[in-house]
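Consider the single chain below, provided in structure tokens and representing the form predicted alone.
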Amino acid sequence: MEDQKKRGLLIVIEGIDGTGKSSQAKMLAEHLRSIGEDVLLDREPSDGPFGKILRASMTEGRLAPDEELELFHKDRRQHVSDVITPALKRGCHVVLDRYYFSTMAYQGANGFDVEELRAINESFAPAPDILFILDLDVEAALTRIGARGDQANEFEQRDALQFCRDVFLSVKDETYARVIDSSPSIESIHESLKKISLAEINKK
């Protein structure tokens, strides 16, 4: 029987564009490694074959919505089966930049039913041990997106961003969810994520 005390934690970082998810995921993984924890820093879409198609579509032209959603599910199934579950079982913490909550938000903004998307994904994808929802109001997010020199894509328009923010916040009452204000400094946010993660790790 698997020793639950040795199982790694699945730590997911979500939020609308402009909240600093990727930077925070990297900083948290680096800190946990620095104190001797075994950590896998990963992202979705993954670097697997389906994820590569999805990433290419973001720069080379979007796929049809149904085709894109099917690829997200195929990518996540493979990612869970081949990467996430084996890592957790061997005691490695997985710090994940985006997960199925992003599918709920962004494909929901594309017209799919959010609750149905959630049910499909939760039928095969494990719930996170910690879900950090980096929260920022839409105007501030748009300012950040513009400041980094990016052109807003279809999901970075005001209405779509607000829809996505609302979807992320819709799961804030789950026991694993932690809403983090992402308007302070990068260092301040990192300290919050670090403190909460270490407290959960020390429970094991």
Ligand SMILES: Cc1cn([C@H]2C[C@H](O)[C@@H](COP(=O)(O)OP(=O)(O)O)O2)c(=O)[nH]c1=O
Second form
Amino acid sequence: MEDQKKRGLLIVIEGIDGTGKSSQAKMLAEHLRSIGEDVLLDREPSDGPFGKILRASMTEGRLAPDEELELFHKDRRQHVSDVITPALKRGCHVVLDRYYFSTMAYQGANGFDVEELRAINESFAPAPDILFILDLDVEAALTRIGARGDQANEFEQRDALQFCRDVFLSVKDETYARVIDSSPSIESIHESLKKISLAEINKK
Ligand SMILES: Nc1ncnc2c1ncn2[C@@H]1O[C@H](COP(=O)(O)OP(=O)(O)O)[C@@H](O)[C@H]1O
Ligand SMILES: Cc1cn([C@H]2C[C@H](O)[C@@H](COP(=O)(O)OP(=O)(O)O)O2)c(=O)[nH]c1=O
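Could you drop in the structure for the form predicted in complex with the named molecule? We only have the form predicted alone so far.
Below, the chain from earlier opens the complete complex, with every other chain and molecule after it.
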């Protein structure tokens, strides 16, 4: 008898820096576990070898765009095959802080073609069951992360973050996508994510 265990849900949380992804992912995972669901809380770049190189480059100095993109794809291929797919197959939900929509956004802002990036990633990475797009204007997001670089840096940063925000919103009509206004309190946003996630889990 084929194992009839229900496949887990891939729940992805995306948004520009400061929209509350990490806070919401942690709270959602903790809530689902508290009601007996098997949940893996994870993130991209992942904690695998390629992800580690990427995270190091964020403090030690950005890699060349081509090299950086190649590493994000290598990291995701390994993350999907070694972590995400096995977890979903054993019925474990995966709550993921960033996924390939961040590649579309941030490497798109770096000059790569957004739709091409989407096609490459969707050739090997499963689409989410739910994609929460945490949306917030760039000024409010920058304030939250206390990003006060020099003026020039801020202008560049603002433009790039606005580009990213627009890319995230560009997938809002997908059946799996939910745009969540991230200006309310952390708790009220958590209530929205909890309600939507439980409705999907109960559909299975
Ligand atoms: N809804 C919210 N209202 C006010 N502050 C928030 C909210 N969500 C997150 N924050 C704060 O903003 C900062 C960034 O939150 P974080 O969860 O790390 O966002 P991200 O992972 O999207 O960068 C943290 O200091 C966090 O406490
Ligand atoms: C997953 C992913 C992240 N990123 C970027 C977004 C972040 O600036 C950085 C690290 O992600 P993260 O740790 O989420 O940083 P933050 O908490 O500040 O948002 O990696 C990409 O450029 N491409 C990607 O595919």
